[in-house]
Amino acid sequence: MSLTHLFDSLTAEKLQNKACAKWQNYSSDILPLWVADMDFPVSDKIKDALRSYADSDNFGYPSYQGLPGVKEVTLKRLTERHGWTIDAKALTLINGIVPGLFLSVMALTSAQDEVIVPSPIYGPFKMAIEMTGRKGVFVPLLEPNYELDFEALENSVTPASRVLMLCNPHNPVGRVFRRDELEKLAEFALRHRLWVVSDELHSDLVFSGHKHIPFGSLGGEISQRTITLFGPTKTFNIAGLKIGFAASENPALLKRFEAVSAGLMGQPNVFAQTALLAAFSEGDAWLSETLTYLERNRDFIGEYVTANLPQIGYRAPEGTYLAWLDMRKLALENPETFALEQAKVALNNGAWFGPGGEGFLRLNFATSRGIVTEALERLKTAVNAL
């Protein structure tokens, strides 16, 4: 049985007993397409590696550099998949990307410093800025194609500006920024002496016709001013294992990051490291099948919305497995509440993603075609009842 058939066999009834936040946060009559977890089974290569490690009885502290092979397989992947060749010393293991966002802000700024962020943006960016006493300056992306607004970025800079934060591939709008866009953004950051924090967690979830370019790979001075955050957890559906990397070709910058994290964030546990090893070394056959399925779901949503929900705007994402639905023509008081109460579908409220997100919903389509179809049918019925 192919992976495609396996994914099609997933139903809400089969998934409702999963002990994860996605399926346990709502009652059984709600279809949850909110938090960015896949419903797909994890690669057998990863599950076999975890079973084998459990049988090894090796539960002592891992080396500070990680389990043998962890950095090596990661460096190989960065080179082969993304064209970015760096040294092992440029990597430090972290317990996930959200802690990395907080630590980066703390390492590169002081209280009341300003952090520039193209918006809408994944909610923890705003949390990392405001909960550490910094000031967020949110610059809306240019609709309808969600391009960077360089004029607005220029106007946002003040003497207090210290950091530029980027999400690429972008959560929630699904952009995979082109090289020319990134190079222009690098020139902007260098001209204003900004540090750059680039969240690239979705870097392996890129669709046909698009290519992920690590911001730190642009070279020259910008590589010395950038911290890149990435890892396997979104790509391989292992978010509960909490592992990632912070990378910088500037040793002093990475030391600042590590100094802030000292005592607050230990090594990712040995199971997380084992999963990373298996994912990056043996997971690409699973990933290829999964990307094919996701791309078909993405295209199906576009076809369905065009034919059945012309009131809703939709721009097919270039990466991620997240659909960004424009509900503004419906003039809803709260799109999330409407979807939940009238359609019985749990989606993320665009307002949570900051300026530029109001009136939108984020839909996670990393599930079976049947569940995606049912969610869209429910939305259609609710919209037609307005």
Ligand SMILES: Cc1ncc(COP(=O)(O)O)c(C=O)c1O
The other form holds:
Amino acid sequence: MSLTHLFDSLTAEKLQNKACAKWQNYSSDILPLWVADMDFPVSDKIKDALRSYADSDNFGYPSYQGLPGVKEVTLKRLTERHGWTIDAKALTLINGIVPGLFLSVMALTSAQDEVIVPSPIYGPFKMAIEMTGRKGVFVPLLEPNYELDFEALENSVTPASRVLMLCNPHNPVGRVFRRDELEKLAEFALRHRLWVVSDELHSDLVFSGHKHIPFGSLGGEISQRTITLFGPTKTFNIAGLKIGFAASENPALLKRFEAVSAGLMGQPNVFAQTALLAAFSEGDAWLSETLTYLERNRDFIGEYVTANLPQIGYRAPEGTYLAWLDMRKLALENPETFALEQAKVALNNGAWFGPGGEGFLRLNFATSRGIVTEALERLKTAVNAL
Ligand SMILES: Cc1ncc(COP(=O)(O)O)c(C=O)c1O
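We have the form predicted on its own; now please give the form predicted together with the named molecule.
Shown next: the complete complex, the earlier chain at its head.
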């Protein structure tokens, strides 16, 4: 049985009892296409590695540099997949990317400092800024193609601006920013002496015709001013294991980051590290099948929306497995409540993603074609009943 066929066989009935947030947060009449977990089975390479680690009886502290090979496979992957060659000293293991967002803000700013963020943006960016007493300055991306608005970015700078935060590939709009856009952004950051925090957690979830370029790989001074956050958890559907990396070619910057977390975060546990090792060194056959499946789902959504839901705006994402649906023409009071109550589909409310997100819904299409189809059919019936 091919992997594609295996994914097609996933149904709501089979997934309903899965003990995870995605499937347990709503009653069984709701199709949950919200939180960014995939419904696909995890690669056997990762599951086998975890089983054999469990048999090794080695649950003591790993070396402070991580389990043997963890940094090496990561560095190799960065070079081979993304053309970014850095030193092992440029990598720090972290317990997740959201902790990395908080730590970066705490390390690089003081209370009242301003952090510039193109928006809409994955909600914890805003949390990391505001819950630490900093000020978020959100600069909406330009519609309809979600380009960076350089004029508005320029106008957002004040003497209190310290950091620019970027999400690339972008959650929720699905952009994979081009080199020319990133270079222009780098020039902007350098001119205003901003630090850059680049969340690249979705960097291996990129569709054909697009290429991920790590912000830190642009070279020269901008690499010295950038902390990049990335890891295997979205790509390989292992978010519950909590692991990632903060990377910077500026040792002083990484030291500042590490100083904030010292004693608080600890190292990712040995199972998380084992999964990372297997994912990065042996997971690519699974990933390539999965990307093919996701790209077909992405295209199917485009065809379905054009044919059946012309009231909904949809620009095919270039990466991620998130569809960003523009519901504004329907003039709904609350699109999330509409989808949940009228269509029985759980989606993320665009308003949660900040300025530029109001009136949108985010749909997670990392599930079987059957479930995606059913969700769209339910939406169509609810929209037609308006
Ligand atoms: C862009 C982005 N950053 C961070 C996270 C969460 O990362 P973690 O689970 O490692 O904290 C997500 C989860 O969907 C995400 O999409």
